[in-house]
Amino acid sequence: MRSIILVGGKGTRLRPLTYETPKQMLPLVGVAMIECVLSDLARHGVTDAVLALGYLPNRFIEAYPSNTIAGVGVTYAVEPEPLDTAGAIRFAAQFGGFDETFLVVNGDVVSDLDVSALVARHRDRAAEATIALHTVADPSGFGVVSTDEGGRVLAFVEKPAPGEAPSNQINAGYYVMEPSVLNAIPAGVRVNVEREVFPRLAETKTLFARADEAYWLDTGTPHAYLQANVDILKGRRSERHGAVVVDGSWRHPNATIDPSALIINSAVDADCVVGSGVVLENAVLLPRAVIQSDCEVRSSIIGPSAIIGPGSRLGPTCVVGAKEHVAAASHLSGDVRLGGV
């Protein structure tokens, strides 16, 4: 099966990390998120994918010049202007010449979802489109879906007000679609699949859904991005990821870590330097980050080539952008974001 991967968003909730790096290129325990997504899809028979690019497209193209990611052949469809989710799907499908049933995946979701079962449900119901569903406690930040006993979608409500959701089942960001769906999307204009296309398909009774309670995480916030890394470190997904986790943490072979440093549930990427007396807990250090002596970094993300001055206390939940320098003895906590364009 062929797939479209939606990777065109600006990742505003993860700024400042995403000013220079698309969120799908951020690493999960040393492996770019896009590689994790495509590796999972390859297990379900996806052989080719079109990356629907908009924001910083050259970061993907330069990183994977061989047009292969995690064993999946890829092509790059760069939007001439922002087209929103449905517009991006149509643009990428036409770019790739899609003329058979295809898969669409949000590129910032990591999941163990059973894609093969989703495709089977789609074909069994002769659907135009089928949505994967996941149950959450608070659905107000997501697209909420209600279905009948046969899985036909009755209502699709995008980000309802708290207490007004028709169910706790949300759009998991995995869709199976027929090429006929593309005919309902105007070319070259902004069209949203959740707010415009899915409600129309629900009205024609050709939209179905399948619930899947497998591991699922939208990595679009600092808290969720940290959680995705910690889940791998704690073994929840390490068998699929391939990370070599030692004592609950991962250290890139090229990282330099003082023997006195205490590393707990943390990922230390390539060419990082961790000084004496440092404590890292539930932290992610991106390549070339430097943590000088006697610092504590907890539940925080330190960007590429950032420097944390000696004696500093960070977290939770601090996000330090690329090349930022935090002064010695700084004490930062809460939703702190350091760094700009």
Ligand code: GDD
Second form
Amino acid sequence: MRSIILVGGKGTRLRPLTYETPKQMLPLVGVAMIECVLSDLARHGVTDAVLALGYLPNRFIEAYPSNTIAGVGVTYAVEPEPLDTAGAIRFAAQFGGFDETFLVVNGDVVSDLDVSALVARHRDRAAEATIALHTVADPSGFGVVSTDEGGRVLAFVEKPAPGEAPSNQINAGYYVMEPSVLNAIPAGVRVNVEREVFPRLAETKTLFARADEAYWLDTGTPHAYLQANVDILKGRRSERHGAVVVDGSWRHPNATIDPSALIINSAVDADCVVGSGVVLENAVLLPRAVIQSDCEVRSSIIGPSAIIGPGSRLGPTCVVGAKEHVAAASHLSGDVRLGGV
Ligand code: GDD
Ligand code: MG
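Please supply the coordinates for the form predicted together with the ligand, as a counterpart to the form predicted on its own shown previously.
Below, the chain from earlier opens the complete complex, with every other chain and molecule after it.
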């Protein structure tokens, strides 16, 4: 089945990391998120995908000039300006010449959802669109969905106000769609699939859903991005995308790590330097990050080529941008973001 991967968002919740790198090009334990997403899909039989690009499209195109990512054949549909989720789906479908049932995936979701069962549900109900649902404790940051016993969607509420979520079942960002859905999306303008298209399809009773409680995570916040890394390190995923994890952590072979450093549930990427007496716990170090001696870095993301001065204590939850320099003996905690455009 042909598929569209939405990867054109600005990744605002992961700034400053996403000023230079689109969210889906950030690594999960050393492998770009888009590769993880496509290899998850490949395991469910997806063989070709149109990447719906808008923000920093060249970062994808230059990284994969052979038009193959994780064994999946890809083409690149670059929006002239951001068209939002439904506008992007229409644009990419037109670009790809889609004229049969197709799959759409939010490119910042890593999951083991059963795509084949989702397609089967879609065909069985003769739906116009069918969405995968996943249960979460706090649905307020997602699209929240209620269904009848047959899986027909009764209500779809995007990011409901506190206390107004109709259920704990959220839109998992995996959709099977008929080409007829595209006809109702005006061309060349911003249209949001969650606020405009799905509520309308629910009203016409042609929107269905399938609950799936397999592993699922939207990586779009610092907390979730750290979680996605730790879940791979701890073997909570069926797939490690090739990373060699030793004692719960991954160290890129090119990283220089002092033997006295204590590294717990952390990912240390290429060409990083970790000094003596350093403690890393639930930390992600992006390529070339330098942690000088006697630092403690917990539940924090250190951007590419950032330098953390000696004796600093970071986290939880600090996000240090590319090439930032944190002064010696800094103590930072809370939702700290360092680094600008
Ligand atoms: N091409 C393109 N153009 N892609 C876009 C655009 C755009 O204008 N805007 C957003 N995207 C992409 C993002 O890159 C991301 O992969 C996907 O669309 C969803 O956008 P997010 O910004 O990550 O949305 P969200 O996480 O707040 O909410 C969405 O995902 C939740 C599940 O992960 C919604 O679909 C919710 O309903 C859902 O519960
Ligand atoms: Mg998201």
